[in-house]
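Okay, so here's just one chain, in structure tokens, the form predicted on its own.
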Amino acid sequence: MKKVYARPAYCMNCHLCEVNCIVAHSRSRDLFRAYKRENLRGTARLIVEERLPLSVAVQCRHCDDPRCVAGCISGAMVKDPETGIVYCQEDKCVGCWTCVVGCPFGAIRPGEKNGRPVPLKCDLCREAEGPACVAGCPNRALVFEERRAGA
């Protein structure tokens, strides 16, 4: 399965991956509206971690056996058997945050959408042609590719 891989040596800490993620998951799909009218700051489904001089985007790894799915008490967190994408069925989420606690990579954060609790995690922009974070990265610090296990 294709996944997003970070290349820390190329990351310049611009946070454009976060911006593109927010816009891709907004109602309007418009930069200005997403930030000014929809007030979506802080809702990126990946987060740039920085320890200068290096910085890297941390996002869901879409694990083969995801702990977040196993720990979800409502069945909201699922792994698509065809694509391998781990995502949340937001209408089923009860906000218990066992997915947040269960993720060994810290790639899921508590969030809110329309007054309801929702986990913020990468879904590889599953309803688009590819991840917005990768498309918007000016240095190709994020790549979307398939790799062999152990590679």
Contents of the next structure:
Amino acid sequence: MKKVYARPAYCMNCHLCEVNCIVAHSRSRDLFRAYKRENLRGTARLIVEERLPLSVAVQCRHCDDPRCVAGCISGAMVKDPETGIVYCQEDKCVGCWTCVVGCPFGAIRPGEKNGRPVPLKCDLCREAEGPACVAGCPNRALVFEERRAGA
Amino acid sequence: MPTLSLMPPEFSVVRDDNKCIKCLACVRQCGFDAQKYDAEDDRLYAIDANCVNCQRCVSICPAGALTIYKNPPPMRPNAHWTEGHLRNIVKQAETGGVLLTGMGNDQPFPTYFDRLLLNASQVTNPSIDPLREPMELRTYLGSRAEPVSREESKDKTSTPLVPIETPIMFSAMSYGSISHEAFESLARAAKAFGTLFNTGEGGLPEDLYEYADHAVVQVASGRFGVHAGYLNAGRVIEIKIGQGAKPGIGGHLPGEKITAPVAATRMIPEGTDALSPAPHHDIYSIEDLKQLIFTLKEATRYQKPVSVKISAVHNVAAIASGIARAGADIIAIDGFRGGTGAAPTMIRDHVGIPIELAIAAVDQRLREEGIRNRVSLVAAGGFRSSADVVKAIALGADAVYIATAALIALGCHLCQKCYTGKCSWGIATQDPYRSRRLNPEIGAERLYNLLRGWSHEIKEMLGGMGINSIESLRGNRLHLRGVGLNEVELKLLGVKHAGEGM
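Now that we've seen the form predicted on its own, could you pull up the form predicted together with its partner chain?
Now the full complex is given, and it begins with the chain already shown.
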């Protein structure tokens, strides 16, 4: 399946992938409303890890055998059998954070939306046309492509 | 002892708090520490004194919340004591040093390209539509000394001509003065478009030898990175005598920029200053230059044309004549608007002559002496558009070198702080945190687009003149007319005034 791959050689630590992610997952899909009214700061579903001069955006790998799905006690976390996207059915989540503990990449963080627990994890913008982080990366440090296993 | 600084900030950074989303991209991207975030107060503020107006923060801000304004002159306006002079005096009073700067001459000297106009066909001879008719932009660089003959050439010292698909090449910018990413962008674009890039005096990084067939490999006085493999890998060898921004001045790359890969490419120890003196220590006459030219030709078995690059200076026509007679195949002339990574400000702004006058004078002199066919002329120094290119070719150049325009295409905003090595755009820096901001894939695309756009425009202008090949325009000054130029200027340029007929 197509996944987002980071190219650390070109990541310039601007964190605009996080900004684009937040806007893409906001109700308004508007930069100013997302930050100024919806208060979504810090809710990006990917995280730029820094050890300067290197930086790299870390996000869900949509594993073949995802531990977050296996460990989910409420059945909220699922892997779409057609697209391979691992995502959370937010209305079923009970906030036990087993998914957070289980993820070997640290790509899931606990979050909250409208008073309900929400795991903050990449869903490859499955309701939009391709990942917003890739589209908005000013230096093409993120690419959305299919790679052979082990590549 | 620290004293009161009399230097007020040159720029003001203004943030629109209604728009700012505090994503801190500006803080992370400013190479000069002009943006700060106070986590305790959750407040962003600008340190105006550090801002160089490189516009990186403005471009990266997703909210469009930033604007940079030029501050008014620090003292009462005075036509004689301009702001530039005041700032320079204050700076020198505080440092006691030579004023340094980057990029080309920014003083308001006349730009003759702006006083020259191009011809267009009307009724008596037809113009050509480049969308429907073939239009030839390929030109050949090198010596055309041999007369056309069916017999095989007996001259074993002639070198092959080098074709370029557009009369525009990337001028010398060394690895070290610019980042590997910027250097690679130039190499990739040159290869993709079928033109040449110039390694500058810093050698060719090993991982870029795949682009060497599109490289003009430079031999400067420091001889950095010069070895047999390097000479034989390149397409053209260029001996650098002078540079437009600093005629008569050598090069100096500070030790901080000599990182391990730069040191390996230059073949010097890491962290040492790379000094290339103003004179070549083996060239004190045209005869000495001839020796070097033929040494290089011998080293490459007469397979590489040799170019000699000089600054446009007062006696440039006679100098060029000597260079042609010394056996050079190409003469590159760099005008006083030529760029640089670092130069003494006073030299940059006050030494040299405009490229328009230099190229006209050299072409004229070589024609008069009957040796114009022995060399190709390459004009360099501040080419801003395809129209400048066309005018330079009509004045007598075979092709032009562009560098500042290429850097602008890569993101450069002419902040003139290349010499600090802090380039926020990842161009004139060796800092890995900054240089990774320039993805060579994107850079090469942007440069390719620039060449493509200019080449299209050149075809349109040629078509308008009723010419279908760039080589037919070379030195064809009847296609130029001067506006607002005096008699001496018109005579030197070899053009008639607007309104005069053929």
